[in-house]
Each structure stands twice: as structure tokens, then as C-alpha cells.
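Take a look at this single chain in C-alpha cells; it is the form predicted alone.
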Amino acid sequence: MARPHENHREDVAGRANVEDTPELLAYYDELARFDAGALWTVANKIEPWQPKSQSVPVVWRYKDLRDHVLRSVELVTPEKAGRRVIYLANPGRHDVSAAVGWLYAGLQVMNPGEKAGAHRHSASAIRFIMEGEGAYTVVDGHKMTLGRNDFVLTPNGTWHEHAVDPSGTPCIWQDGLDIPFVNAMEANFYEVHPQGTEPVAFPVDDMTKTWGNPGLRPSADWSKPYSPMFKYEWAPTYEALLKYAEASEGSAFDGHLLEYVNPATNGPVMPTMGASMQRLAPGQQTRAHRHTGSYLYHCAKGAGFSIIDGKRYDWSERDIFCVPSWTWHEHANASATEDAVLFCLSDLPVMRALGLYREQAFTDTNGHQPLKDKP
């Protein structure tokens, strides 16, 4: 509720510019008694000229967090914690547990022989595997073995559980969920599996084997709003990037970027979250641009830096960083000989579905942002 001292005025034609008077201030107080207010006191605030994200750019460095993630193994059990996760908190979003925009992210750890109980929720989720061997996920009876840099879906409403084989090693992966968005829509439900576990009902890795053959589609029907290919493996993804690089110069703004798609529709993998993998050639620096939507990057290979809103942020393998909505950004590969590869989780499907996506190129002489300060 706007109070009199919160009157947001702009001396621009078409914008609210009402001066406070004793009579108006009394009027605002009267309206407040009825849980109402005058639009012109808040119109300029709630209808900004352009998006202004509350989130700020952040780099979460794996070398700083890894020991703390592993220490949680000594402090809590999966049974007590539900899921043993260290979440990433954006300093600008103290109102919700978000890494950027309305996206949640965290680092989950499991030891060999451990299992997190099966559950389901309205929020959609992804996993991006960072290290370890022997991890697997079961989604609605489909068991998927997990390797480093594999990208895994646990769509909304699906029963799922995670575990590490007794013969495996400690495993860490990035969780990414649309929890803040679903909560903002006041639509989140959570259920624990009545048997505590989701039984395996299909051959191991069957969904990837069925739907993951390039250029080929099975005769199986699929009408659900998310991808049937619950696991997208790293090796064929990186191979696809290299083949793309042989055939195209790629984008001046994103390098060689490929979006993960639902093979049944060629649309996004899930309605609320999309993902991509992009390759920056040795020594490449992209041009700066900005677009609506929130973007959470994970360095899958190599090292480099990004200039976000005029500030340089260095990153290396397994680091995670974010680009808030409508923020100028460009990426650079720090190596003259090796690729840099970035996985990106975003809310791009929501932006596109609602007609809210908008993009703009930086227009100085070379397309790069001037640095506001040195690293």
C-alpha cells in the first residue's frame, strides 16, 4: 500500500506527476483505511520504463564452496535434511531463496550408498552433474545413470528420487528449480511418496535410448508438456557443438549455442525452464547484448570471464554465475588453445510463451561494454 511519502512523480508527459497537498495526503490516508490507494502514487514505480532486476550479478566459485558442501555430509543426513543441499543466494533477492530472478539453484551432495526419499512437487527441476561416479535418478519409474556434465530433468508432478550406488564415489550436482516462480504464482504442492521410494519399472536409461537419437523419432506417443528425454548426456552434446562449429561461425553474441529441446515437439524441455550449451572458441569474446529473462550459467569446460553491466567477472570450470534480466553482458574465453563451454539454465520458455522476450544489441563501435572498474 502506497503511503503519502511514497508518491513516485516524474515530470514527463504521460507519467504520473501529482504534487502532494494537505487535502490529497488526507485523501490517501482515508483510502488506506479501506485497503485501497491512488494509482498515480505508485504508477511510475510499478510500470517502469524498462526492466530493473532486483537480482545482481554473482559468481559462485566452486573452489570456495566445495569444502562447505562436503562438510554438510558430516553435519546432516539425507533422512533428516530431506535433501542435503547448499543453496545459492543472490544478495539482491533476500525476499526469496533465488539465485537469479525467479530461479532457485543449489549444490547437492550424496555419499555412496545414500538415497534421498522419493517425492514430487509442482516445481520443475533440473540436475547438472559436477563430480563423482555412481549417481542415478529415478523419475516416474525410469532410472537414469548420471555422469559428469549430464543434464537431467525431474519435471513438475513426477515422482523422483536420487541415490549413489554403494560402489560409487561422493557425488555433487547442481540443482535448478522454478520454486520461486511457482511460489509467486501461489501454486506449489509437495508430496512424499507413500512407499518412500520410486520403484524402477523400465530398462535403465530407456528414455535417452528411445528419444535421444539425432534426427530420428520413435513411434511412441508423448503428450506431456515436458520432454520425454529425461537425460541429455554430455558427450553427444559437446560433439554436436563441435560439429556446429565446423559448419557455422555461430552467433556474434553467444558463440556456438545449442538449446536443449523436447524431441517430441522441438520446443523447450519444460514449460517454465529452458537450457542451452554454448561453446566459445579459443580466444573468442562475444559482443554485448541484453535480453529479458534470468540466466544462470555453469562453466562445464575451460575458463574465461564475462562483462556484466560494465564489470568483469572471472570464472573457471564448475563455477556458476548469473546474468539478471535486461542486463548488458558478453562472454570471453580466456584460453588461446582450449574451448570454453557454458551450460545455461533460464526462464526463457516463460518469456517466449507470454510474449515478454525482448533483446537488444550494444551499439558502440565494436559492440563491447566499457568496463566500469578493473577486475
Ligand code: GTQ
The other form holds:
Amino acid sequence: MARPHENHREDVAGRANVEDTPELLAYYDELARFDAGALWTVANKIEPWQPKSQSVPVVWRYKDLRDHVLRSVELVTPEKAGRRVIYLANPGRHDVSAAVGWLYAGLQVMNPGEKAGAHRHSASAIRFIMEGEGAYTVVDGHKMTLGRNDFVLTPNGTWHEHAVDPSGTPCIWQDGLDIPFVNAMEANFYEVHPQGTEPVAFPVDDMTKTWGNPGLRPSADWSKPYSPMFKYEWAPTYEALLKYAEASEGSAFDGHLLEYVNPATNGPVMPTMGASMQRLAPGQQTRAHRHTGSYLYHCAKGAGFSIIDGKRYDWSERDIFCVPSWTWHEHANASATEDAVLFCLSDLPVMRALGLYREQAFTDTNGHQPLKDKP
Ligand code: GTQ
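Could you drop in the structure for the form predicted in complex with this ligand? We only have the form predicted alone so far.
So here's everything in the complex, that chain up top.
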């Protein structure tokens, strides 16, 4: 089947600018019959001057989604669904289930006494705990209790299962996975655990207790390509942000931002996805910049707004919003008295490892973007 004829011309020296003629159109049809094409008809499209994200900025407001997420509990069981999750669908993307770029995200809900059986896949996952008591996850036999704003890893190839203790309350957490990326790489394998569960083989929260002591390295060996610290708890993370803010001005673009790291290497927590937590002081508004990579923010505390590509997006605790690659963005804390804290999941490790990271500061209008219409 011949593809529909396209010709993306640009009147700029060095860019493709070939006029269609009856002879050329016939030639293109001939090439298409042999599954080939003339580069100059598509070159300007496939080599844009700068990254052009297909994803659009979006805020997923928790007040809109929470009831719908809870409703799924009445509609399907985790046994039937595998994972009972409502995923975030970026309206600019129709090709894949992506929240932004090549990142997938969803809200998983589980009632007390429920379990989602063990499986593993080449895609890596993170959890960010939103609400509820008694949830736990088991990653390769390491059981972790899950508390509000804890950040948890289930790296590529690890067995993982989730549950909520019968004595707990309904729990909701954000899942983030690199599924679209791993599928784009055509490298995703999936396995259900033959016994349905991976036995707990270590003391509860052992990896955090072993590897999570700041500035102190245990004598344990670790050579896997992801962090041995599977859970990063909220309390020490927030405390670290406050200490950082006491001691330093932080960044004009990011406020006080701390990246979660693999304590064995100081590198990112996983090869394909990284995360950070940043604090905006009361009243702080950051300067605008843009960089490559896809970013999914989750407001862990407080309220504020971001200006993304010249439009204002308001957010408050538990809202999730995205900044697509190479999109101008700045963040503001709307409160004059309370701080605002943003968790951010990204594919920055991929951008850095592959030499694709670029960054640019916005230099006009005092570093702030001019506002376009409200979204
Ligand atoms: O818990 O492993 O939201 O495999 C999507 C796919 C969660 C999980 C999701 C998954 C998981």
C-alpha cells in the first residue's frame, strides 16, 4: 500500500524545498511500490529544528479523579484486572498509553485485605504513595511498608506484588512506569510468578535500613544496575529539603531540588527513570527554563501553579501535571506562609546517558514567560 504523499517544504538554505511536479509525484509513487521514499519529502518533518513533543501539558486534578478511582473498587477485582489502575492519558498521544513522553502513569487503588499477585517485566516502575494505611509491596522478597509520600522502586526484572493489610484502609498510590519507552525499544518481556507470590525473605524495610543512612555506606555488596534502596521515605526527604533550604539559596529555576540517588553509585535510582523532590519556599516563583526529557510532577505538599508554554496551570496537594520535553516551564508557590513540595518522575537518566540532555534559560521579561490565554 502506497503511503499518502507528503511533502514538507521549508524555504531555508540547507532544508528540503523541492516543488512537486507530475514527474516527481509519479516517481514518489514508484518508490512507494518498493517500500522506499525520497528523503527530501520528509526530511524537514523527521529532523525538526528542535524537539517537538507530541505530548501536551495537562493537570490531572485529584478532586476530579479520586471518586472515579475509588469506583473501580466496586467494578473490578485485582484478581481479574491484574492491576486495578486508572491510567493518565495525555490527550496529545493516541499511539500509546502515555502520561507524557515515553512515561506511563496511573493511580492504583487497593482495599484492605486485597492483593495484586506477583509479576515481573522489563519495564521499571515506581510508586508514590498518596493516601491510606496498611499498604505494602514486596520486591524480590523485600517487603516494604508504604506511607504517605514514600517513593518506592520496582526495577526492571524484579518480582513485585502489592497488598493492603486487612487492618488497613483503602490505599491509593501513583504508579509510574517506562512502559512506552521499553515498548518503543521493542524490548518488553512479561512474566507472571509461577507461585503467584514471591516469599518474603528479608526483614521488613531492610534495604532502606541498610542503604538509607545519609552519608554512610554499608559494607554490603551491590552491583545491580539500579538502586539497592527500594524505598525512600517522606520524613527524611522533607527534613533534607528543609536543611538544604536553611543552608543554601537553591536554584533560581528549581528552588531547592534534591534528586533521589542510588546510594551505591550516586547515580540515578534506575537506568531509565529518575526522580526528585523540590521545595518552593512561601511565595517563591522560579525562573523559566526548558530542557529535554519528560517530567511528571506530583504535588506532595502545599499548592501553587506552573506556567508551562505560557499558560498557567494551578495545582494543589495530590494533583499531577506534566511538562513535555523542551517546553518552557516555571513553578510558583501560591502561599505566602506555607511551603510547596513537588515530587517529579522523569526520564532524565536516559537523556543524560545517551547524551541527549540540553537545557536553556528563558532570558526575556525577567526570566518569566509572558502569559498566553488561560488553558
Ligand atoms: O504494579 O506492576 O500501573 O505492571 C501498570 C503496569 C502498574 C505494576 C501499572 C504494571 C503495574
